[in-house]
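Just the one chain here, laid out as structure tokens, in the form predicted on its own.
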Amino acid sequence: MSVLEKIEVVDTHTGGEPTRVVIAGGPNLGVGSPAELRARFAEHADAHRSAIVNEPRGSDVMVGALLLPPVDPKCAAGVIFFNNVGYLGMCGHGTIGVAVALGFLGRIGAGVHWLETPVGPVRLTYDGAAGVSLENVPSFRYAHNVSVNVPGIGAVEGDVAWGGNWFFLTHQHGQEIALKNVERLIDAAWRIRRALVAQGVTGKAGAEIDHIELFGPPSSAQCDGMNFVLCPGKAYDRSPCGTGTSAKLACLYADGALKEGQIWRQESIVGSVFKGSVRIVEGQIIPTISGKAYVSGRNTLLLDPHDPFRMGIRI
């Protein structure tokens, strides 16, 4: 009889965007900071990333979150975020999902907590049910009004900004931001991303810009804007994207269009909403993102050594 490898997970979604939180049975990465363990995960255990989030157990849209014992004693947990093609520095919707999963497991209660991520500690406030506000890592606009020539679209101007991941943010895409247009939006965003690479447009220190954020008017009068975010593995974010909203807030503040403490309501392509604001600490822009997540399942993933797709269908 085959010995099955078992991985225990809690599945959540934040504004429609799934997070699969690995609570037991994940790869043994030893000790170290989340950044060190993320590098070790990628080098020595990447097959487990694929097994957890890729088909046939997962899907392109699934984001994984591997819980770790925290190095910093003030943190409730450490975490590494990953998706269908690799690893993330930070994930806003994922952080909200992790907090709600930790609450579901009884590991945290209502109140203020810290989560240790590869890009630094993140402060969050959990309401004890579905609501979470997270204070993200310092965010900033790196380049303003960058023009890139996109085949099939033409000249596109936008900003390059950091919100825990690197983003190119633009209103100049020629598309209606609506769920009915999702295939066209994916195509446009992917063309922009490839053009950025081809024309050498990067983030700080040559970092690849692996998230594209397109903007349009909101469908709700209660919101300030609607976005479409294409993630690194060509899946689009169903939520308003926590790191993308952070990057947007940094750009708004840099333009003088958002004051410290002013609320910005960001609508996603599926109609879910994050509330965001910024505060300035020693000259740095610190975004706060608020949203809700819900537990959608608690499962045991089974990895059969005889299964040809045991470690997922790898891209």
Ligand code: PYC
Contents of the next structure:
Amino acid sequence: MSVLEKIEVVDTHTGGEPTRVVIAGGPNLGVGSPAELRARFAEHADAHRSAIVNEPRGSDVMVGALLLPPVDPKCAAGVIFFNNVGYLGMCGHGTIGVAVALGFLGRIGAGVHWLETPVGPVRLTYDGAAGVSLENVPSFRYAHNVSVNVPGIGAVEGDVAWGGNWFFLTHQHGQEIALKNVERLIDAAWRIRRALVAQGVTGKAGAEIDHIELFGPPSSAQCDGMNFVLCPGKAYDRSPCGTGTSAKLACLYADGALKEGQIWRQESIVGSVFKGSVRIVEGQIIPTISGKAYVSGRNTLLLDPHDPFRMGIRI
Ligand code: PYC
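The form predicted on its own done, now the form predicted together with the ligand:
Every chain and every other molecule in the complex is listed next, the one we just looked at coming first.
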């Protein structure tokens, strides 16, 4: 009988967006900061990224979170976030999912904790059940009213902003933000993303803008806006996207449309909501994002050496 490789996971979802938290049996990346280990993961163990999140065990929408021993002793854990095509700097819905998974496992209790991510430490407050608020990394608008010529759509103006990942944010997409339009929204966002690349529009230091965020009016009178976020591997975020909401808050603050401490309620295309606000610390915009996650499974992934798709179907 063949020896099966075993990977222990806790599955959660945050406002409908899944996070698969790897708690044991993940690739051995040695010691280092999450940024160093993310580079090692990509170079030496990328097949495990695919095995964990891609079909047949996962799906395009699944985000993985590999737990690491933290380098900084103030942190409860380190984490590397990854998806169907690669690795993320930070992930808001994923951080909420990781906190709830750590609570489920009894590794943290209600209170304030830190999580070490590849883009810096993130402070979170866990309510001991499903609720988590996270203070994201400093977020900022990098470019205002950038015009890009998008085949099939025309001229689209938007902002480029950082919220832990790079975003292009726009209201000009010609579609109603609604689940019934999801195929058209994916198509519009993907065209915008390709046009940004073709026309050389980037984030700081030439970074690729790999998240596209489209806006429209909310369906609920309790919310301030609805978004649709297309992630790097063409899956759309079911949650309001923590890093995307952070980028939005940075733009609103830059426009004078949001004051320090004022609450912004961001609705996702499936109707889940994140509450956001900003604090200004030494001139930097620090977003706080609050949402809820639920544990949806605890599982042992089995990798059979005879299975031709044991490492997932890689895109
Ligand atoms: O919540 O930040 C987020 C996120 C990024 C990609 C998917 N979700």
